[in-house]
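One chain comes next, on its own, written as structure tokens: the form predicted alone.
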Amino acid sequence: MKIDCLPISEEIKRIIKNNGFSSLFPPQIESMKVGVLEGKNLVLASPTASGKTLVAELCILKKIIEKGGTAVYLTPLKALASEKYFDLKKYAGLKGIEGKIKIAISTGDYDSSDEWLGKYNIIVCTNEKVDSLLRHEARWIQNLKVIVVDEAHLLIDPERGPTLEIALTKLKILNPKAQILLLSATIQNAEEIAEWIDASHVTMDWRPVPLKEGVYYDCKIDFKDNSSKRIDEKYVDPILDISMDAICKGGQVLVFTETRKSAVVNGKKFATTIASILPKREKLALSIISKQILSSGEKTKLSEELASQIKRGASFHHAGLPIQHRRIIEKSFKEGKIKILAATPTLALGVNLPARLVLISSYERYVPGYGRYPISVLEYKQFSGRAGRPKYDDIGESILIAKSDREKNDLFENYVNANSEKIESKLAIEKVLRPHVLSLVASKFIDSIEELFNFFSKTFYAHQYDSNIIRPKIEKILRFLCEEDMIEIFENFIDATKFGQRVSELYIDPLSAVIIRNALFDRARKLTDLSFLHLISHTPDVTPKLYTRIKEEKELNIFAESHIDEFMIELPDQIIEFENYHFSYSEFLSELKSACVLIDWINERSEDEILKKHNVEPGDLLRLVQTSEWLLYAMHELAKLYRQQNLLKKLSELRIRVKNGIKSELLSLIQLEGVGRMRARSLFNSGYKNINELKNAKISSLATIPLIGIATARNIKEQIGGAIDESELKMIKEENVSSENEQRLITEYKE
């Protein structure tokens, strides 16, 4: 079926064809046949790059252009939301019934209704963001015409799944006439999910690049289609032998490793081998990318190792890396500059990075406290689905590694020839259910116990099982919320208290709120930064807890004893009489480690120092900092609610310090745009301790300060309103010309 045959505007057809599509793929054709362009709900399960996104885009555009309204596009991760937002930007400006189409993205700030989004036609959100908007009763949400859920198989995820399920159930109730599209590469029970949302379903294995799945053993790859391929044993390492075979034939390789450490180790091994076969031109391009890594963010041993590998054509990728480094890696791999990428499983949940060859180096994962377990078939299918780059590869290959003939047969049976597990609701997990029960009451989505149970009867969980099974857990949660003064029940009617209302809006676990509230009234004998930072680390919202090494535990014990008056909770007993006591104290040490990391951070320890001292990588540090900043904001809001006025300034300042990693003396300077922790420290050490002292400074003086330069100096002066004389303006113009020439040379060099 040709694009020209579709019942859409000529302008949309032109944009689609300009992006390289003239005909529909089979999954897209089947979607058209079941009436998706006529507004029918759809569950579309087909492999990566088979055209699912285009189906969603066509539905969104047709509905908005012809009937107006708003469409929301949901993704599980911020990185995916950004990717989809930039994909959709190509349609900005198209004319619809309500004027030109405007596109927005919203992924942060969970304490806002973001009413400004109501001015936009297409809104890209994370699942958590739309859930928070529903809690804040954003009015524009009731004007939705299309609801798209990407990566819908994550309904099975114990952490993310319940939030998506609750949000989707709410959206269905608020917008009963809205079209719903669920997209995924792997849904075994698409028909069951389709029944839940009253939809048609299309399930196809068609791929634009055929996939060959196989298992390597004893220098040979046996494929699912009964073909085989010999691999020369050149490097005495199967992963290296298979990878180099693909790279020498012009392909790229994606290797999924079990741990972060193995990703780094493999990346180093790959870089050493690949460097010798790279042409000079490619080495020059990689050298530029390597410098980008070193110039973005703080320099650490990890960033130096990453830059070193990239310079030689390989890289590693895991959640411990700063986001700016991950983006550089992803972009460079997409452009074909990085030849081989060793990545942890988190990449399979992120942006789309296809490769000719996908190698799964281990099919087991270590689960703390339980040992090693095989990965799910669904996870394997997510990995293998990355094989094959459209427009570049004739086929994609996905390979598992076996160590024996018996293991090879097991891998074929349990993965290659197996079907993915059914998507099953995880809504009945009490920890994740608790905040959603409160949100339904606090947002006035329901006002009686009967309505509450009626709501849960419309969830995917109730569709799969019996809603009565979850009833005892909901009743238990209601008792907890009532006992902790978050809700009030009058006969059958239910309402949120001011406390419960604010907790729901703050998007934190009700248990975290109880811990914080109780600590505000039962304070430590000595209130310090540690008091607050340990308290937030003690809440269930700080996950995962940091792992404590044996050699750290003695130091943490000594630290705890010397700061015993500063803790805002009752400490667990150190005496190991029962197993649960020991576990409880281990948890305390983990929380204390998080607090110590944050203390080092606000005392301006570098990322590299924190990595060496605490074994906490920059990406993990960033997540801890972001979560802690939000919890400090929540604590500030709860202190305000309970009129703890004497804590508000302290908590506001501590939040800014945690956000930026600074001592209190830099609070004034950090307010300046473009001045981070390192530039603020450089200004302070050069004698500029506040805004007033900067007003009288000359740009020429500021420009000589380390990390400042003319552009930043000018930016500072423009912000604070300081005078700029003629000689300084001349210097700025000369600097601008120099910068333009330098940028032109870099562009020519890249080309």
Ligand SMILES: Nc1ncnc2c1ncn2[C@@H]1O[C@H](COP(=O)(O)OP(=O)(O)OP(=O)(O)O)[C@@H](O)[C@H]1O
Contents of the next structure:
Amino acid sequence: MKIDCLPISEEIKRIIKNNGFSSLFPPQIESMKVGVLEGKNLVLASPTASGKTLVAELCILKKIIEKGGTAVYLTPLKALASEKYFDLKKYAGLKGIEGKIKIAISTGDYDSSDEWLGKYNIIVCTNEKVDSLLRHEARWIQNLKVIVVDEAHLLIDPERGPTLEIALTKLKILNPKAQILLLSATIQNAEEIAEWIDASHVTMDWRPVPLKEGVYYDCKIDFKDNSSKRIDEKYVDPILDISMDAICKGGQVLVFTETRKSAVVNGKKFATTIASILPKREKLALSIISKQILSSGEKTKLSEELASQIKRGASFHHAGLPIQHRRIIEKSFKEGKIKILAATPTLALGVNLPARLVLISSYERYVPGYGRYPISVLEYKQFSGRAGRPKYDDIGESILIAKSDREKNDLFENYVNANSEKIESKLAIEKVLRPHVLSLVASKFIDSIEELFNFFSKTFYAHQYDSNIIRPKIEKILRFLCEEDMIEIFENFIDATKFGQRVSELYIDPLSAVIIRNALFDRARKLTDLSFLHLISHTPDVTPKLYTRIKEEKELNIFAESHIDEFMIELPDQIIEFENYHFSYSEFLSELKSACVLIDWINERSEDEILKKHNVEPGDLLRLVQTSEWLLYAMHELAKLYRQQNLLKKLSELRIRVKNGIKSELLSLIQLEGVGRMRARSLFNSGYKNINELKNAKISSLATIPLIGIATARNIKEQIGGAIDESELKMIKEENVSSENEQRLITEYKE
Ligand SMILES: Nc1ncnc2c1ncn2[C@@H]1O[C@H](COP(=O)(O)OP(=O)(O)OP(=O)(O)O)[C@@H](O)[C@H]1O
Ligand SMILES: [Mg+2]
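Pass me the form predicted in complex with this ligand as well; I've looked at the form predicted alone already.
Everything in the complex follows now, all chains and molecules, and the chain you saw is the first one.
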């Protein structure tokens, strides 16, 4: 089917054709046939890179242009949301009946209704963000014309699936006429999900680049289509032998590893081997990327290892890396510069990174604290689906590695020839259900117990099983919320208290809120930074808990004893049960470790020192910092609610310190835009201790301070309103010209 034949405006056709598309892919044709452009709901289950996004884009544009209103596009990750946002931007400015189409993205700040979003027509959000917007009763969310759920198989995720399921059920109830599109590459039971949302379903195996799935054993790969391929035993290491075979033929390789450590070790191995075969021009481009890694963010032994691998054409990728490094790796791999990437399974959930060859080096997954277990078929399909780069490869290959003939047969049976698991609702997990029950009451979505059960009868869980099964769990949660003063039940009516209302808006687990509230009243004898940082680490919102080694446990024990009167909770001496929360001494030590990491962070220890001392990698540190900052904000808000005025200043300062990783003395300087912990420290050490002292400083003196430079100096002066004299301006202009030249040279060098 030609793009020209579609019943959409000429302007949309022009943009799509400008993108190089002339006709539709088969799953797109099937979607048109079931009436998706006429507004029919759809579950589209088709492989990676089969063009699901275009189907959603066409539906959104047609509706919004012809009928006006708003569409939301939901994704599970912030990185995916920004990828989609930049993709959709090409349609901004198209004319609709309500004026020009405007596109927005919203992924942060969970304590806001973001009414400004109401002015936009297409809004890209993460699932969690839309859930928080629903709690804040954002008005525009009740006037949706199209709802797109990308990567809809997330419904099966025990931690995050229920949030998506609840948000989608609410959106459906609020917008009964909105068109709903669910997209995924791995849905086995599309029909069942389609019944739930009254949709058609299209399930297709078509891929733009065919996929050959196989298993390697004893120098030979056997494929599902009965073909086979011999692999030379050049390196006596199957992973290297298979990868180098593909790289020498011009392909790129993605290797999924079980642990972060094996990703790093494999990356190193690949780097050593590939370096010798790379042409000089490619090495130059790689050395620029390697320098980019070293100059962005703090230097750690991890970033040095990464830079050294990238220089030689290989890389590793895992959640311990800082976000900016992960983005550089992804971009360089997409551009074909990095030839081989050893990644942990988290990559399969992230941005789209296709490769000629996907090697699944281990079909087991290691989760700290839980041990090893075999990956699901759904995960295997997500991994293998990455093979085959549209526009670059004629075919994609995905290979598992067996160590015996028997294992080879098992892998064929359990993965290659197996169907992925059915998507099953995970709504019945009490921990995840608790905040949702509160949010339904607090946002006045329901106001009686009957309506509450009625709501749950409309979920996917109820469609799949029977809502009566979760009834006792909901009743137990209601009792807990009542006892903790978050809701009030009067006969059949149900309402949230001020506490419950605020907890729901703050987007924290009700149990975290109870822990924080109780600590506000039952104070420690001595209140220090440790008191607050340990308390928030104790809440169930800080997950996963940090792993502690035996040697560390001894030190933590001694530390705990010497700070015994600073803790805001009663410490366990053996396993105790707190409501439905089991709390043991080893958990306490793990929480204490989080608090110690945060204390080192706000005492300006470098990321590398934290990595060496606590074995906490920068990516994990960032997650801990972000969650802790949010919980300190929540604690501040609860202290306000309970009129604990004397804690407010302390808490808001501690929050800024945690956010930036600074000592109190940098609180003034950190307010400046473009000044982070390192620059603030540099200014402070050079004698500028606060913003006032910077007012009289000359640009030229500021510019010579380490890490500042002329551009930042000017930026600082502009912010604080200090005078800039003419001769200094001239100097700035010269600097600008030279930095533009530098930029141009780098671009030329890259090309
Ligand atoms: N009709 C078409 N003609 C040519 N290229 C297309 C067409 N439709 C989509 N594409 C291109 O195919 C690629 C994959 O499309 P898309 O990202 O929508 O895949 P997907 O099905 O969402 O895959 P995933 O499950 O990985 O998210 C994109 O680069 C897209 O621009
Ligand atoms: Mg997609």
